[in-house]
Amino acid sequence: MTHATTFAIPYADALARLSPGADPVMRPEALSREQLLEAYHPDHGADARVPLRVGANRGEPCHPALARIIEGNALIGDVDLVAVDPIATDVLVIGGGGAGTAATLAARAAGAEVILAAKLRIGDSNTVMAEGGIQAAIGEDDSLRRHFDDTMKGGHGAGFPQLVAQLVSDAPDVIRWLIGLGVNFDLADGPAPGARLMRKRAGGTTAARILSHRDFTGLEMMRVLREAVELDRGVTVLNRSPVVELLSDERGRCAGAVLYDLEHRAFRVVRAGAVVLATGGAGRLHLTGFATSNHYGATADGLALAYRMGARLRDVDSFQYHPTGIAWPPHLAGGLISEAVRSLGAKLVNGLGERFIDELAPRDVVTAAILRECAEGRGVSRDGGLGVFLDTPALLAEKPDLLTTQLISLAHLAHRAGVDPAREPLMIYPTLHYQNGGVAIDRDGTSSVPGLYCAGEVTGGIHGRNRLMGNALLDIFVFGRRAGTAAADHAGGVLPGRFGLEHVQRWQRELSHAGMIDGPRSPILYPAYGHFDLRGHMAGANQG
């Protein structure tokens, strides 16, 4: 992003002051955390928020970048269809992350028949790219009760209560579906080596309840999700196909989606019985110019093509930027560096070798502290980038073994920057990490619009405006299983008779009203870096 300052402590002379073997000094606060975030944070700008002019938000805050994809115009129109042979199913998947697989597994479970489809390949996701771990209260001294408090105070108390009790409730049995399916969590030490979970505590908590792999937990959870898929016989993964719109019948239920298939840039029509819509965030539009932990496809394709349909939103103006993403080397900006650092006791230090906020406060808290110190001339730049340090050297004295045996992620990022985090910081900034709201769901993932299910990061309602750490990959576990069996019983092998895109005519009629019907086309489908056209993609297909 563009940074607010015009000083920053050059990396040497910084570098000079963190000295090897001293325990930062934490620097008194002297704002609330109140206002540290109305003060710093990027939700709570000037430009952070405008009014959504059409659809079922209208007059609602949404960020403007995220306005102009949600309110834009469709790719296709009737025409598109025409000749296209549409094929079946009970139920469509749309998206081949955590959530999709999940929802995909689960809607197997009921009977149905289930398209998966994924815009890249099943699993290239930011389920793959978790590193902490999960969330579930399953010590002896945790409780759901204290996971739910947590949480609901962790966001603000924005969060939907009965979204947060069923997220909470469902976890144990999660794991134990997990743990069935063949992943594998790290196991605490003690008396009867393996008899236990590890448990980590993680930032905004107030009990270990944090259960992980190393610190590439997704991957791991990931891998075991897309053999059990690969495996089903009943399911038919169609890897490589964007969904370009959603297909409506007569009575305004969704019945399926149009793909595109990149491999014969043509469409693709699916039917569906019911849809479980599982794309993910939006991290790749780098709101307000910041870097992004999220992979290639997030790009809020399932926000804009729910909302043309009349589904409800929520607290789309709200988004974790988190604290750790990686700020030097420039080539690697933005990648994340796991919050199981910070939980295992690395401190963060500014340019002048303070201490400057409690490292397991919430993440948007640590984030507004660490986006001051630079704006006020305390952090450490570098060849252009700009920074605090993560004290790796110092934790890493006191357990010189982590890097082998917890945090395998961070010693293979700090190798890709060419730092040894034994003897060097890590400089690190906020990085765009989450979409905090969404698609508004009930406990089974259903949308207001009928026969449109959501699940993962593309829905809003269960993290509040700040969501604590593993408690994504919870969520998506959770309402990705509740929503692919609620769209499985919904389906019952009937399909909707006559299906087309009259809801994308309604939609029209709204833009022309308001006067937006020559904006933005959506969804977009990849960053704009990638430079894809879609039109232009199906036109190579007529060339030599």
Ligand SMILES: Cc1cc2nc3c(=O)[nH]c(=O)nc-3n(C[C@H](O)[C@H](O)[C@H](O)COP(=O)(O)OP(=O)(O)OC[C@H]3O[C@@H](n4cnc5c(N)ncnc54)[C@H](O)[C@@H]3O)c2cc1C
Contents of the next structure:
Amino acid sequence: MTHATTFAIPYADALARLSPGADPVMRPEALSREQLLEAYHPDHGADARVPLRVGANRGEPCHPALARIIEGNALIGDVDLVAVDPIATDVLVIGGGGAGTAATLAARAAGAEVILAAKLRIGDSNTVMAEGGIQAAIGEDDSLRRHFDDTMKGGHGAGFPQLVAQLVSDAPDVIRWLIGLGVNFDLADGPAPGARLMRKRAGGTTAARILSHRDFTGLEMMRVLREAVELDRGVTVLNRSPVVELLSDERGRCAGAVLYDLEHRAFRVVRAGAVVLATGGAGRLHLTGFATSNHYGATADGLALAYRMGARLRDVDSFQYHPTGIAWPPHLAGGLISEAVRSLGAKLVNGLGERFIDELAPRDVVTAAILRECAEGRGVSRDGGLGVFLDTPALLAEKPDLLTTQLISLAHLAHRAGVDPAREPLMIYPTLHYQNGGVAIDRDGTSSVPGLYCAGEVTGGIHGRNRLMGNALLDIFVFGRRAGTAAADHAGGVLPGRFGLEHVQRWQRELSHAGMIDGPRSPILYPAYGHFDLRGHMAGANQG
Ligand SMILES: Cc1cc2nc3c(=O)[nH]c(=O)nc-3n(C[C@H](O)[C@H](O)[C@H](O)COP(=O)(O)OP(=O)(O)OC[C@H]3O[C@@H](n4cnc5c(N)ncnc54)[C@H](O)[C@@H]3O)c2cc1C
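Next up, the form predicted in complex with this ligand, please; the one we just looked at was the form predicted alone.
Now the full complex is given, and it begins with the chain already shown.
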């Protein structure tokens, strides 16, 4: 998909139509939500999917660009690791975001020794960037049933009911756990003893159940989780150590992983009783040409590693394009404006000064509606940028203190954009935000490969084909904790045996039979514009 349009309304003309104080009129809708999605959402285009040609999901649909990575050749299939002394641990956690740190703490609570390997540094993740908040049905006007129904409906009925039931049932306890660790949430009644937590409504939900810390909730959570992990003497954190392959034992179980230590330009082999894969999403693949809200490490590594080991995936042709990415200025393109801004009342307005969608409809529907405005010439153009307006001046005229009380990140972002959001609307366009599908798991994060547990954005099945705001932060803690506990239990019963890369050799044979041996290598570790070449990097070490 290209985002160019033959026609858009110049910024100055569009701005003139957005008269201060006027309440923009909602244009009547001719299409059903399903028709809108079918016609305009990127998941539905003619080029949106190809069948996978090898592996456990052979014949099933996948985004074409992701398929190239999932079906990639092993990065280190030909590297000799015999001289590398293995390090042993009970549980190896791969990924230093919310799911990985939650799994680490849970595995420790279950008595396991843990190694946590992070591609960048612990905390460098999508979790730390999360803004709007986390869902939990804790209000008197709310219930687990409503949270369940909203989540199933938001995911177009494609979520796995058992996983959704687990998600919503564990939510109140997850909030208690986070508060117990030291996470601060906004309070409805000020900082009085016994104050209630402030609750906001998310798009596609029937009750106010978003709990937040201003509009930098993930930063607050990650601050606490990182400290908890780093202070635990039973955890060894290996920063700047991307996992390049998983290890298998003679019975096909996951038995650890091979890491590449970027500091020392050397491989490390970690032998583990169980592995928790928590490598997050795929935004940095810029699927379908979209800019992304994601952090630099979101390159689908976990999907490639798990798939070649035999793990089943699901819904890997379904992605979330968040409605409100920054469209202008270009250097900030794709950066996120939290849904909290719409939850607090901001409206979306096209270049004709019309509202065109319920701003709190499910995200995929709002995204499709914005893409339609832009495709049909009702978008706004500014210096090559294309989008629609997020009418912050109207919101801030009504609630002037929001920028200092709740929308702190928005104030920073607007400052970097050189826009005064009280006077000028922000220009927005959908941004690649979330991987709806991933590794298929059960309620304990168990994948179809024994010894391999998965949690967080790398998994699929919880959010169906569209995630609601606040349910990702919830998912990483619910399933991160459960996967960590289950991995620790599993590790206790594993007797050390032979381990190696037999599954990789099997995979390479399968690729060869399918005539795919000339494809790219994966995991890719960094986005294409990072120009990272593992072999070149290692050669640098040899040159001293
Ligand atoms: C800007 C933004 C705002 C968001 N706001 C919200 C919100 O308000 N509410 C909500 O519910 N959700 C929100 N989300 C989504 C949510 O934050 C994420 O889905 C969630 O935090 C993912 O957590 P995770 O632990 O699975 O992955 P991450 O937090 O991304 O962590 C993955 C970790 O794995 C590491 N890793 C990757 N590959 C490798 C490898 N090969 N070897 C070793 N380590 C590796 C990464 O470097 C990283 O440390 C937001 C996302 C973004 C990007």
